[in-house]
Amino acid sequence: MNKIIKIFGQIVAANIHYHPQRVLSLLNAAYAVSQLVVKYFPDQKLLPHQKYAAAICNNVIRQPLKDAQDTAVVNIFLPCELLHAMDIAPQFVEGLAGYLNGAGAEKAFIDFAEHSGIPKTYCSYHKTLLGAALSGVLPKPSFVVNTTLACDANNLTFRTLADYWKIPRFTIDVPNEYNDDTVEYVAHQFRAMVAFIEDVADKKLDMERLKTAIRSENRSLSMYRAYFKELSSKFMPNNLTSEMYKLFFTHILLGTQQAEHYFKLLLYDVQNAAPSKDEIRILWAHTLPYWQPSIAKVFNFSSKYQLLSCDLNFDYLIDMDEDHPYQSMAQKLLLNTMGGCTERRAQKLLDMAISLHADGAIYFNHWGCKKTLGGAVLTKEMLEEQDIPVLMLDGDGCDRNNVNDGQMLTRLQAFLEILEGSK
């Protein structure tokens, strides 16, 4: 870890129980900081949307900590096209984890949620969230919104936090089977939803707002896929840190005009990129490790292998309909990939590494989703059914102390050996 950040997440543990505002001043000062040395002084390795990502970002995660009005805490896969058009700034758990690893400071934060009784096991980005709203530094947003897709700790995390700030919550429910009765049943309750944040936040949503909103998503999206297309013969240097910025354009900011700039430079930088040659092409499955500089080191802008995407990125691709808007958004909970029986996650993860001509996958099990972790096996075995190797990786996207990094390395190492001979 850098010397300057270690000593900060030093700081932020010897303040948060006593001086928790403390520590959300030396945030916003860090994060301030952070906003405009990438401004400013971006990495040039960077690629033109990577630098605007880095950008973009980093004021996502600062506004609502700077002002907490006209905020909702939510998880990444809540959509978030009704809380734009309502100029509702979302504040999404494992996009402020990271921030918070990036900063040195999730160890202060996960120690903090575990001396409160949350449990070793949790997933260390939600002990992150809530180590940081428990002690105070987190300040206390207008209402609490989640779903219930994929991750069994939204179930937990969100009732903890709307209990403790006191404030509203609403959860959309939703069912592991799609059809018509589980469609009209999600987009009855994001209809409730409208209800609920025009109650509690004094707000009237306009309906031409929203399809504005539906009309850049799809825009979007349209060249989200012409990007894959392009990519499937391309060679494009990649880094983890950007794979998981794509994360917000992919989520909470998709209906914004930064995610469609963002999907424009995206296009133009693969368009302009390289043929593929004879790189090793690797598909990536769940969340990234981006701050182990042992991982980072073998796939940050290497010219021999080429971290195409990872799973997370291409979780629903399909366009909305604005004049059916709650359907769609009950559509794009129930057909998301992360939900669901696992084959589903599997079949588009091995259906993208034969368009995108990967070499291998490497699934990441990260410490507490109960659902990777359960997925493995399965998914493995799919992959390798149509010779595609998978990697299953053992380790934790957020918390630096809970990897074994000596034999993650290793492990990944041997793999990528074997692939290259046999490329």
The other form holds:
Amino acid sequence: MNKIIKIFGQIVAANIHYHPQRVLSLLNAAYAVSQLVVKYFPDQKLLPHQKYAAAICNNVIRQPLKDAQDTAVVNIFLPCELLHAMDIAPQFVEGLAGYLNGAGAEKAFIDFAEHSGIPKTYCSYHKTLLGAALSGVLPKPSFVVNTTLACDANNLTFRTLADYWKIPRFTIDVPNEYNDDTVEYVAHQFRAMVAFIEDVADKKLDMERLKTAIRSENRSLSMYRAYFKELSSKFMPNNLTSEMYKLFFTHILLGTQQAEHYFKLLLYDVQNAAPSKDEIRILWAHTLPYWQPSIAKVFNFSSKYQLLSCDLNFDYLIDMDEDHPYQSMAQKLLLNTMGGCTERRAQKLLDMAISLHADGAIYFNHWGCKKTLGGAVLTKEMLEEQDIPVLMLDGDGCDRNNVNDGQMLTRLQAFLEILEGSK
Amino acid sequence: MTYYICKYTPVEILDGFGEKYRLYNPVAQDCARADQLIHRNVCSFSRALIETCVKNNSNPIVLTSCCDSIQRTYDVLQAEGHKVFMLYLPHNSQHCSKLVYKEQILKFIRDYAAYSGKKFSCAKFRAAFKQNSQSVVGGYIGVMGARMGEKMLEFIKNTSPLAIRNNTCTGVRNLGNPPLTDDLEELMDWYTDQLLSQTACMRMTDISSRRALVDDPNLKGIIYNTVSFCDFYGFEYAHIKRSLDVPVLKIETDYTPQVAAQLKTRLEAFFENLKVGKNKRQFRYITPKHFQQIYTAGIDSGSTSTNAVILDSQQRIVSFSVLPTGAHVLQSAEKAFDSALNKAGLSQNQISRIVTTGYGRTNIDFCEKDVTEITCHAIGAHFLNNAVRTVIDIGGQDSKVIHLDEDGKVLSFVMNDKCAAGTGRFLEMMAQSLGLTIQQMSTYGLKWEEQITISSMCSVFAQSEVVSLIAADKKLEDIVHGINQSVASKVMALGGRTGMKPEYMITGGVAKNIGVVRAVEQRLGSKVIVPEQPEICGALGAAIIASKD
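Just the form predicted alone so far, so send over the form predicted together with its partner chain.
What follows is the entire complex, opening with the chain shown before.
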């Protein structure tokens, strides 16, 4: 870890119990500095869309920390078109936890959460967010909205947050099955959610603004699908952090001008990328341990290994219907590959592996994610039956104290050596 | 036989088919097959379920989508060719959620009819409803949290000084009486409403109905059960711990028999303290001046060492012994006792009472009584210094933090789980890796220069980290300091920041390690009392109990 970040993390840990406001000020200052760095001194190895992403994502995280008014804490799978149409800023678990990790501070917050009784075996992204909230560092938002997709942690974390902050909460319950009844069930909840937000935020939803957001989203998705089509025959350097940044645009920012601009740059970059040659093409399942130097060193800006995409970045790529927004949002959740059975997610991974000409897939067993962990063996079997080799890599996308670095790197390198050998 | 696991399962539908069914609470001897089919870090109950279903060919089974691990268990069992019915269980109990669940139940009726070839009978269904109230009069202990195996529940019922109420997630199931109709739609409307209106389990969005379980004035204590790698119940435990003032014992089960012994120790200690609560006098030490010189002994049969203490009638320590525990608990206890007798120049028939404690306490047959090490350490520590409010006992294989009140009564305690981190065994493993003796380990860390963090809490991974640090040519003193810090951190994590109050006393063999003691002091921001012979504290407590009985 960078020495300054290490010291920063130690300062956070030393102040978290008695001076949470001081910690918040420090975090705000640190992210303000990093905003200047990514804007004026970006890493020159980054492609335009990656530079843009770094600046936008920083702002998305920073805004609710600076001013929590008109902010909602959400989970990553909540369709945020409604929030954008009502000028409500979303703050989401993986994004904030990732940024706290970037500041070297996740351990302090995880420790705080665990000392408050949160189980050690709980997802470390959620533990980090809970630690930030329960320690008093994270400012109180206006309300909490979440879906039950894709994991139990969503229900537990958001309930705890709403109880702690004593703020209103709305939960969209997402069944495992897709049919007309379940679409109507979820759509009905979205309608109720609008009433809830209008009530607690004291704002009225402007349907025209919602339609504008949906049109923007559809343009974004169209460019994104075109990007994947191009990528199937291209080599475009990637890095773990940029792939994580992509989550902002494929989820909570969808429907915004920023997302649309991002996908425009992404498509432009891939159109100008070199043709695929003899690189090893890797598809990734679940989040990425971008903070882990050994793993990042293998992939970041590599000319040998093409990190194609993580599957959270193609969990739902279908256009929305602006005339039936609530049904569309319901479909978005019910057909999301992160919900339902293992086969659904594995099948999408397999389809993408085939269409992107992947040489292999890395299935990242993020600590605490029971659904991912539980589906590991079946997914591996399913992909390998179709000759897509799979490495199951046990690690942690957020908690740097929770991994065996040497063992992970050995496994990864051995897997890549095998793929190179069979190329 | 049809199996089910969740209280929201519409099992009365199976009555409608004339089928027999059973709540499945499997305990797996090992999870060898499950390890091949699913990752180890999913909930232990799910793994035990997969293991036993596959081994015993338990078919059919009816699951609900009650948690992430069970949803994946369904995927695995399906792939293994088992007949599994899965019902989507809503997280809410509002009207539209009930409609969704009703459709699931109706689909289940259709699917089960097709599977069994039997016809559903509304009359048989209605006849299935029996009131299942747990009639407990007066004070009781609530067993709460996650589902618990029958044997463990039976043990609790047989050991508890108070009545037991099973309020675990599968324990509270009470539905009403169905309407007298054969209209399936009407019946299912009623049934779905009943199922989803039960006391909520932790996976439901609205858990306010759970509050009634803990708002009962007759509730005198809670045994809170959690399951390894289950996400749900740690949250409620934290809430209960913060907001209730009844004694709460948290236990964690993993659906294997291995942890049973340790859990029994905790449960017995919890019950002992509930009894003490009724009669505080038991914790006050009387030193009768008119006593004739009689001797009592305490024997602490630990996993690493067996210690014995002999007291005279004025509760003065006459002699003590500390010997390694060998392969046979009883022989080790005899040796330690003989050694203490020899030192005191006494014979066994001069000892009026013997009390044993420690893991091996129940296997020593020449004693009058056995008491858990929690109670004994508390009594021993209070005896040595009555200002002590927190005892940190770091033994060979486990560590405990015990909170006392001014009378020496145990207010609460926590114990590490199966993992060796933060124990004497952990330090031994690290010493071995560093090529140091235990004595060297105890002082080496005091001369550190560079702050090194051993980040892994798992002793196996921590050993790899230490090996890497040696390879990186780090100074031994700095590595040992890092190890000491890691033990101190584990102790703090165990004790919790709010529960640890001065004065502190550290007992157990690791208390002789000055480096660890300093690291603990640094974390606590306070001095820690280290008794002259820290490893005999448990045996001393046992001898004191023997002297006042």
